[in-house]
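There is one chain below, alone, in structure tokens, taken in the form predicted on its own.
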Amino acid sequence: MDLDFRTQAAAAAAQFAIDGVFDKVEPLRVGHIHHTFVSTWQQADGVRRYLHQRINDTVFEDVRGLMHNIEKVTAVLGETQHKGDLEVLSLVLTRSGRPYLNHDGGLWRTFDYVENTDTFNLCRDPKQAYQAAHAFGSFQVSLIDLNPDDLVEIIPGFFSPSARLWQLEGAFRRNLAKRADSVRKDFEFIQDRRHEVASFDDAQRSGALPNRVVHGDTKLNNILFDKASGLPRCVVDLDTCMSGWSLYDFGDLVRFTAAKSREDAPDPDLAGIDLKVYTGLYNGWIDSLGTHMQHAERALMPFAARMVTMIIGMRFLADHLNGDVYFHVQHEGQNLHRARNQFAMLRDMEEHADRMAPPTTGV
């Protein structure tokens, strides 16, 4: 499969508006959704690289809407971030001027490759946590004047706890992969927390969680850090930029970045929240976005961390029950490991609720 996709990637790359002589293309194993490759080109001023993705149109059925959102968001970022420290992810059009390509039955898109950067799956320290939160908060601020209604809802119910709970219950009931009996305790863990979903619905109805244009996937590894300075250079993976509740990005950032173990670690007993990293995230978010936040939003930041952790756990468990059709897996049970780590982290957040609301120490 990799060889087939690599051949397709090379053929697709030639149809984007890239100058120079093609050298090679190599797979880049990142993310859960798309197949990603990096091509190298010899150009007049030296060697340049580009990032190509075969879009997963099973997950993103409305590719036209998806690319509309990315074009809209990058255009606004180009206008608002030029005064800041963050670079804007640059979309490369096809030679016919389109944002994506239909080649040999696959849909492809291309971005400039951001050189001399690192990504991290585990947070180094509270200082890096602060920088990451400040970068994602600044990203949301840059889009604050973009009307959420101008973006397409790519995946209906993507940010909704009620929708995710309904999907999990449906997956458990259908039991397509015949795994329901082995995850009954995990399912009951969520059922015991249905009141959290009701609390979220109340917060949205009251306006305490207003809608904004959000990133929607604020994992630490969706920030490119400059190798020389160690500072954030660019926010990437814009697929889920759309209208969403304001604190979703903060919650997702906490559940990934403040985790004590990697997302798919096989032992959930090692999972939990690093409270020092959490404090760094909280302070970075407040320092970048705080003036745009309502008082009620600030108070709900710990709740958002728990809520998004629960949402992502439900998504992983539902995919496990459905036979691993959404998230890429390298082995059977990987989505179950992911789900159980989220649930263990959620339990740890509940036990340390008094220390999470709200921290005031600096970094």
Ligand code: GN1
Contents of the next structure:
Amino acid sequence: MDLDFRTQAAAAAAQFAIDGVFDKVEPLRVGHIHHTFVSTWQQADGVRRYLHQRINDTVFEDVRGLMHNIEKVTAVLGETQHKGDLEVLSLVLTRSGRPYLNHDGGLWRTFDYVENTDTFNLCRDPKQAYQAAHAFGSFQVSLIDLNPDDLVEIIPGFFSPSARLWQLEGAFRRNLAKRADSVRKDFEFIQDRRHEVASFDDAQRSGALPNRVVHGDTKLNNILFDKASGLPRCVVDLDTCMSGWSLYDFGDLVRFTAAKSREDAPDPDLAGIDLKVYTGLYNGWIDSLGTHMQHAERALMPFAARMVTMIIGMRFLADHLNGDVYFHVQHEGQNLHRARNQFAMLRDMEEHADRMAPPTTGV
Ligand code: GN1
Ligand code: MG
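Right, and the form predicted together with this ligand of this protein, after the form predicted on its own?
Below is the entire complex, every chain and molecule, led by the chain shown above.
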């Protein structure tokens, strides 16, 4: 599969507006959705690299809409963002000026590769957590004047707890991969928390969870950190930038970045929340987005962390029940591990609810 895609990647790369002589292309194992490659080119002023993705058009059915959103968002970010230190992801058009390419039925896009950066699957310390939250909070601030209706709702119901619950219940009922019996306890764990989904709906109706243009996938590894300074350089993965409840981004950030173990770790007993990292995230979020937030919204920050953890856990479990058709897996049971880590994280957050809001210590 990889070799096949790699040959296609080389052919696709040649059709983007890149100068110089092509040298090589290599796969990059990142993300659960697309296939990603990096190509190297010899140019007049030296060697340059580019990032190519074969877009998963099962997940993103409307690729034209997806790329419209990315062009729109990067244009606005280019104007507003980061009069400070952050760089904006830069899309490379095809030789005929299009944002993506259809090559032999595969849909491809290309970005400039951002050199001299690191990504992290586990947070180093509360200071890094603060910086990450500040970067994602500033990202929302930079897009605050962008009309959400200018962006396509690229995956309907993406941020909706009730839609995710409904999808999980459907997957359990249909039992396509014949795994329902072995995850009955996990399913019950969610059933016991249906009231959280109802609380979410109430909070949203009351106006305490306003919608903004959000990033939609605020995992720590969607920030490129500068190798030399250790500071955030660029927010990446703009696929899910669209209208959503603003605190979704905070919640997603917490469930991934304040986790004591990796999302894929095989032992859910090791999962849990690091409260010092959480405090860093909380402060970074307030320091960047705080002035735009209502009082009631601030009060819901710990709730958002639990809600998104539950959402992502439900999605992993549903995909396990469906036979791993959405998130890439390297081995059987991986989506179940992912789901169980989310559930263990959620349980730990519930147990520490009193220490999550409002945090009293700074970083
Ligand atoms: C997917 O591909 P990746 O890893 O950037 C997913 C996110 C989930 C995340 C869980 C379009 O993102 O929503 O939060 O996995 N992206 C999509 O790790 O479904
Ligand atoms: Mg993503």
